[in-house]
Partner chain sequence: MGKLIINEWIKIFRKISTSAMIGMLLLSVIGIGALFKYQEETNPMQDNPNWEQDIEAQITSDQENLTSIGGNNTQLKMHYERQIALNQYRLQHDIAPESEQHIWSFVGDAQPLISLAGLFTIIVAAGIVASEFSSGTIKLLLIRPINRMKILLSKYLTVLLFGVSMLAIIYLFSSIVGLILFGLPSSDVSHLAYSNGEVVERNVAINLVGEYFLSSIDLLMIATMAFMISSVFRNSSFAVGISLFLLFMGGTATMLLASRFEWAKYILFANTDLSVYFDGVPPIDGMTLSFSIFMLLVYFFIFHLFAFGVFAKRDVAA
Amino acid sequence: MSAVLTLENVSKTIKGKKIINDLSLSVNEGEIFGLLGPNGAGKTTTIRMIVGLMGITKGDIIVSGKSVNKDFEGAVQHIGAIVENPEMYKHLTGYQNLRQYARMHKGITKQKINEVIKLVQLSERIDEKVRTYSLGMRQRLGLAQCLLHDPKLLILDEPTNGLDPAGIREIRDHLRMLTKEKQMSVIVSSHLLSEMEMMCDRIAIIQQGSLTDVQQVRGFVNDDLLDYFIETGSLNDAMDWLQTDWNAVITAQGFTIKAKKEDIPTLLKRLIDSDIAVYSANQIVKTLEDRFLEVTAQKGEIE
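Now I need the structure of the chain on its own, in the form predicted alone.
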């Protein structure tokens, strides 16, 4: 799978302070890639360097084979972006806003504008003034604006900020549709772990300007060792070997362990052979938040 975006040892220093530290990652064609980290971690600074709103102190950024350092115009022509909130002319209609933006690019036809309006499902309200739009509708209009010139890479900085659950789901569905139908790559920056889990294919965890980890979301949430809760009757003498052999944490209703899925039948058989009543065995499903806190704690980023 070809990379639409590559960051090569990118650093940013402001007033002697290193904000971004030697960041390297790539985003593949047709994937939704998440930049995950707390506020102040460096997500927006990274995005600003990608789109050219901020200079690169060290390293390079490659967009569709074009270097931001050496061929800025060639690189950014492949990018559509909303950094923070989409800004519109509120006294104009949605359609008039899109016409104004279309003047900045060659070859954008009325047909293309209408196609994008339909794509983001704004046809019924596009001729109304933007000041009457909800935040979710303004986000969709901003998305339409980004899509007019058919970018290969769409960048959205905190796209669900301020949206209600219905608006968040709309944005998520639109992004999935774009990657599927247009083979567009999408970068989403957020500190909302639950949304990243439902939206992204891969995530990069950024802490204090450094890359902590890049993983598939599914693999990140479900690693090789899984957490299980085994509900049992009285453990009696089994408590000794459970704690020694399995690092079990004993509770009033049974115990929890970390183990591979294929090891569970062996454990259950030994419990039954030891005359321990086994009532249930359930995997404890981890969220992205659980794994995020584990990884950052392991890296020494949080106390």
Contents of the next structure:
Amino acid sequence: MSAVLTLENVSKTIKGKKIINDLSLSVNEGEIFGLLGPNGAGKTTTIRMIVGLMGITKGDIIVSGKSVNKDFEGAVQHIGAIVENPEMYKHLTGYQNLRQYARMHKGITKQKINEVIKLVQLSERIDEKVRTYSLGMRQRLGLAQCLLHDPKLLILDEPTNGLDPAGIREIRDHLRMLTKEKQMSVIVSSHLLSEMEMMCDRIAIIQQGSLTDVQQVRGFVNDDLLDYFIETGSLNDAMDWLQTDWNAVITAQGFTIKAKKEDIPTLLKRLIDSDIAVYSANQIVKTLEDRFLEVTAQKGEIE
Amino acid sequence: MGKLIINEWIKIFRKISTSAMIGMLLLSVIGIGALFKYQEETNPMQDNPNWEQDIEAQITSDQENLTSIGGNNTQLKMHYERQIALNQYRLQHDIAPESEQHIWSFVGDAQPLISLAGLFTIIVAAGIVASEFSSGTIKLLLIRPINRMKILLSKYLTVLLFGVSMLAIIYLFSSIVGLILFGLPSSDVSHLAYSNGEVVERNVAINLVGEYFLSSIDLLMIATMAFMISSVFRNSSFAVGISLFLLFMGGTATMLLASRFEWAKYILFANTDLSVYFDGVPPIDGMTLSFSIFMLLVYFFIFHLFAFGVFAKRDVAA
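Having gone through the form predicted alone, I am curious about the other one (the form predicted together with its partner chain); can you provide its structure?
Expanding to the full complex; the earlier chain stays at the top.
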């Protein structure tokens, strides 16, 4: 897989304050890439640098082989983006807004505009003023605006901000469809973990302007070692070998351990052989949120 | 570039305020026409059979003034010299001062409305960059594969185009209204101009086009300044406020300074009225047309240096 976007040691300093510190990452073709981080971590600044709204203090950003520093027009023509809210000209209709953006790219036909309108399901209301649109409709019009010129890279900053669950689902389905059918790459930023978990293939965690971690979403959640809670009666002597061999944490109703799935039957057999009452054995599912807090907490301690 | 200007044009003309501006211009032309028509009806101007004697009397009085005052005050001297030359030309060529209202005199009378057109142009210039920032649409505008300079230039050209359209509306609509209310002149008329110590006759319609453009130079400069403030400070009310203040106060303040200090000739507003070099007297002795044009170009260049310099480098965080 080739990289559509590469950030090379990017730094951004505003008024002597380092907002982004030596950030490097790359986004592959056809993947949905998440930028995750608490508010003020530098997600939006990073996105603004990619699309050229902000200058890059140090380093470079390469989009489809073109440097944003040296060939801004060449680089940005492969990008479609919504930065923060999709702000449109409210006194124009949806269609007139799209015409505005179509005139700024080469070779966008009326057919193409209509095709995109159909894709985001705005056909019925497209000739009404944007002033009358709901937030969800503006979000969809914003998406239509990004798709007009068939970009290779779609950048959506907080795409689900202020949307209801149906709207969020809609955006998610659109993104899945675009990456599958058009081989587009997508970058989404968010501070909402559950949402990123459902949407993204890979997630980068940004904290205080630095990259903390990049992980596959599945791997991000699942380690080899899983957490289990075993509900038992009184442990008696078994307490000793559980703590030494398995590093178990003993509680009143039983204990928790970290173990591979295959080891659980062996463990249970040994417990039963020791005449200990075993009531249940459950895997503790670690959510992305737990992992996220774990990772960010570690980072916080280091600094 | 053409497409960018079309975009800006559409954005301006889809606004209700723009229709209101044009409506006000049209109404004002009709209003002035009605006023003049009413005046003409209530006390119709008579051809003065004794105009030659009157003008001769005027010349004698002007010459007296010229010898008594003109020696100390170069401006008044030029004023009287001009009056005398024009009047003598009338006597020699038997051209009576105009007394009837007709289409061209009305187009001339509509000239004060250029200030209104200027006001509207300043409002548009002040908003064209600032409003994109305040609405947040600047972000979607600047992530296109188009150089920022080109985007700003297209906005400036749109402002100029808007100003010229406003002038054209006044000129064309006042000629229509003038034609309907007052009709064509009964005899051939031409404009008498005093330039470089000589009196010349000019075609009225063309002379008026020239006058319209000359009297909008200060508006062009102030609109350019409003555009600069709009681009640098991203605040349209600030841009409108400062520009209107200077539009109304700048000229007066400069004239006050010009009577005392010679350096006042470097002030923008001392140079904006170029018509004095074609048909009148300059505010400060020794100022020439080329000096004024040079000063205007310097100001023009400085305004754009700020506007483009800041716009191209700015980190957009709106």
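Numbering follows the first chain given and starts at 1. Only a predicted model underlies this, so the values are computations on that prediction, with no experimental measurement involved. Note that the rigid core is defined as the largest set of C-alphas that superpose within 1.5 Å between two forms.
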Does the C-alpha of Ser123 move 2 Å or more between the two forms once the rigid core is lined up? yes
Once the core is aligned, please say if the CA of Gln253 is shifted by at least 2 angstroms between the two forms. yes
